[in-house]
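Presented as structure tokens, the chain that follows is alone, the form predicted alone.
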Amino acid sequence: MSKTVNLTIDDKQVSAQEGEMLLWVALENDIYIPHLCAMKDYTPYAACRLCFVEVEGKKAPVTSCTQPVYENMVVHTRSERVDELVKKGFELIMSNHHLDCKNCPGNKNCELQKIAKARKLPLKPKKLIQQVNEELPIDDSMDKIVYDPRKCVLCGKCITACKENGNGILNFAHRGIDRVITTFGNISLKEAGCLDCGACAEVCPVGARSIKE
């Protein structure tokens, strides 16, 4: 049995199990860490690279969603180094996503946006340069959900939401600024046995994957 642990979150003091992850103890008391791809209760595989923040005692930052808590723990989430890292990791993000807040489905329940005005960070920064492939076609062959891959983060939480409620028909393919998330052989959802129940939609973090109006 796991036994409750105290520890310091910028300087507040909280409680939680032995062995959780930083990360949720920290958002369930109200201590905002940025993240895209965790899920809670599932093996967290730190994809975004968003939830860095420094643990006395340790050499660098770490991914808070990789990191069990413990006794005495002291946590940092905001420094210079974390700052740096959430900033390159972010511009990175947004060098491969097509913005087009106005009229994106995600408009205004989008953790991008939500990551940005937090960490005052602009959604387009200066200089950027974009990678965006906008060739990418949108499929919109289900009757209730629509995916538009120039809008996704390739946080993998549809990937788990299909395994988890659908027929598992998604996974990652190429590599690099190539890479996405598709069907295999990049047929269409109707085509690769979609079950339309809008699993993937509802986990999405930003406007990728949406239900259609």
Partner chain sequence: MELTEEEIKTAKETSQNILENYTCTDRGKIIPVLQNIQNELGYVPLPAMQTVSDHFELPAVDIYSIVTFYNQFRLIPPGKNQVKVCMGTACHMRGGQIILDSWERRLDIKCGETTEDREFSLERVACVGCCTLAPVVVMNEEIHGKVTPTRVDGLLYSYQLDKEQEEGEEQEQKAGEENE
Contents of the next structure:
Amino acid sequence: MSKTVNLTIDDKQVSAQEGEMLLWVALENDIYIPHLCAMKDYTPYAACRLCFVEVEGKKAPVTSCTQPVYENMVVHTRSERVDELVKKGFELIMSNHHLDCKNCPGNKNCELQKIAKARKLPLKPKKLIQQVNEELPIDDSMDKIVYDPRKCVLCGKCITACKENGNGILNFAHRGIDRVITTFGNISLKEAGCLDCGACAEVCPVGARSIKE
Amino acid sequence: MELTEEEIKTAKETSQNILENYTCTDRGKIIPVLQNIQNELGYVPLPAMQTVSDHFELPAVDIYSIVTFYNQFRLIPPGKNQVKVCMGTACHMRGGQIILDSWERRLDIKCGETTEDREFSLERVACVGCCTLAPVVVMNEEIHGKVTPTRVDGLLYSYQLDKEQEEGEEQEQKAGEENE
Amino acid sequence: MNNETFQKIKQEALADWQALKEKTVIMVGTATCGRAVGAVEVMRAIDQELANQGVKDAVLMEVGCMGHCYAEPLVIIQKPGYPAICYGYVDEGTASVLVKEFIVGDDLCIEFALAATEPNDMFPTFEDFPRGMVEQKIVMENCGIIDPHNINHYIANGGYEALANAIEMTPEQVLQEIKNSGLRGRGGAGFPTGIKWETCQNIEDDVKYVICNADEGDPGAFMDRALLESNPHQMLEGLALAAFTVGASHGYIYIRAEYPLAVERVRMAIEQAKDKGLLGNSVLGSNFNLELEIFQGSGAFVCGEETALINSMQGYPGIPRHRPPFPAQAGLWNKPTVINNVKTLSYVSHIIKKGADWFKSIGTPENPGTAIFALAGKIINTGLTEVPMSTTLKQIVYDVGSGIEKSKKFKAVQIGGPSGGCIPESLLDTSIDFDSLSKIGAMMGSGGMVILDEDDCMVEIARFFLDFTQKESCGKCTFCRIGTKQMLDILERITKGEGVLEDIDYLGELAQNIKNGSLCNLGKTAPNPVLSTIRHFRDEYEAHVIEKRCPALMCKELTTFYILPEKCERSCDACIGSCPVECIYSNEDRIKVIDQEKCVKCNSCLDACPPQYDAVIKLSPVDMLKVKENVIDE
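Structure of the form predicted in complex with its partner chain, please, following the form predicted alone?
Starting with the chain above, the whole complex follows.
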């Protein structure tokens, strides 16, 4: 039904189904674009603001997770403007992330580390004030899953995973800087009836939800 | 603030009664239902959210997500007297913060809290549209304009007088009844 | 046939209106602003006095807001043989005097009068004042003159004629007229209304929606509220025209819950319009159907953003999503949906009735029509005003607003609320329209205009707005959630005197990224108050950072209160009595001294000190206190 289109990403000729989102086309062709919240085959959530790219003809960088591909599209994953946005966005996320890679279950399997490496960005932002609420308690109530809200980047993937594989006990609560992913009435996973299926840990891009060793 | 057994019971019953008017489980009705509960109870506690989620056949956390998002919904019971300090631009420029500070100092609670004895709750409101009267305080739906810290004391004092009078009358009434 | 139905309705309304014109009518402005200062009590007093005086043939009527909020409560008296006169600052006492002297007697009581509301040879009208020469009323024309509870008043003044005309036209013709008029959305961004409607009209779908966005959340703006409270039918007619044009048969009015009176009046208006056959099934006998419903917002500024508004109507937190698709393509329940602001919709009937050319003759070619502003802050005539686009800010501040109160010095106009910016005196000749304002780093916004004087600190005002947007951020996207918090922290540091010089540039850098990187317009515009104050008032930022001084003496941590011993009257205890924390005492010479440790800097003593002594002063930086005290010690 949909037709194949040809486009250029960073001088590389690729083809894709028309209307597919650029981010996935790039990733499938081994062109890395930083991202945290995107889930393939779902409506783009567009919250992490890290997957910016330049598309020729557009006056400002666009998020590649929301940009459908079209015939003869010319994309640059790097530019001064893109780098600046990704750098600032990344710094902001890191200013709100409990940084402890050494003891983190997500170590070496972490999107944040991957982004830092790919874009040569420091994990510790220099000028920003740490915003992590260190008082948020770690939820260790389950046998298998453990949740450290101080590391959560609010990508929302675990909510979708829990709705589809578990019993839908997770969602966002509050707003603004207080926004968290939690259970009904902020009770422990155990009290909320968690099935311990581990689907949330599987999709977590950082070490916030993990499977115990 | 723990809810009493009585409060939990009322919350469930009230929500149930309100939900009886909604036969459908159309998601678009969730917020109107929650608004009705808030109007009836003055707040939307967890038991009420649970009742609503059962009706709409949704995980309870989805209702929690809505209630904690909007300013209008309170999770804790309001005080008998609700003090709202306007924090619109005009009020702010004329010392709205000073007025809020005064209330916090006098009631010994932070904005968004209710006093231990549940007599007062303190909130901030966005512009109530009385910019000419700035700074404005809304106390139990009555608007007080051009408020000063001294006026805050005055408002509290007149409330105490009213309360004492009420109690006095009650006692008199009781005494009268006993005499009969 | 349709027109005949309408003609009948119109004749009825005209008869009703005419009958009213022949009577003595007392109109009291009972919109929220009037009520706050006692309009309801004034009404009661008039009613009582009419009964006391045995007046039976006078009509006491509630009307909306004329915009002269500074003089509320307002009362208009129309007595046969006299021009209708508007009285201001009416209290219960004045009210009974007016009844006795003017209604029973024949004394106009000019000492209480503001102006006449219609031309006459006895008394000046509002149009005769400088303000009247600048103003031009289209959507506010009938506000404060007609009874919002009575549909006949609206119809008698030309209401629903546009709808009656439109249903004889094709939707394409109506659209063409709106497109030709160049009407731009008055919600803030100024997007052409015609294009929005066209997008929606072009999509084929059995179900479409129209929504009136009345989620006015800008702290310091109340135009939408006033319009809904004063003339709800005008918006309803606009919404009906939108529905007719795009082919919707269901519409909503999304009103914030903080506006209970507006909700009540709109609800009543919908009922009345239905009863007359102007809404509901088969409008005026045509095959156009329209059901309207009210949806109440729950207190979230971000719901003014259309995708967040839709989410909230669908029973979700009010969180914006990526656009496109735009709501006009896929909106409420994924159906094509037109969302327009109250003001935008209020223009529509006038354009259909008087034509696109008439509308274009007002304002500028790119920005046709008028603009409505809510004036607040340090200005004499606070209230609402409607002026042609291209009017200058200077005209608004000085002609409409009569300048700064207490003969203080003008400093800036904050326009557009949390999404807007501060405009300094040097740019007061800027004409107000969407394009000119965005050129100087401000924004038309929804129409809040706060006038600031020399006592207002520009860093503090920037902090105030950022604090607002930060609290109202939905928290979905990185830049808005964390970025605005980081900016707020820096601003707080600066207002406390803990800032460093690099902070100012870093603020600008963060601001630029938040603007470019945020998902929705709340985030994209949140940095504007900061960017514009840095641009125009950088010296104030520097004073806070370098000298630890707040030039406007507003930032608490940087100012201190001091009682000048040489000016203190000694025997007067006004300041002591006013202090809420009892931190002022008399020294051995009975001179009043402030205990700086305890002082909460609430301004009470400064206000309490009688003007003839004027002994309490503010100092900044705080170190100035030592200088003062040392002088005394020596």
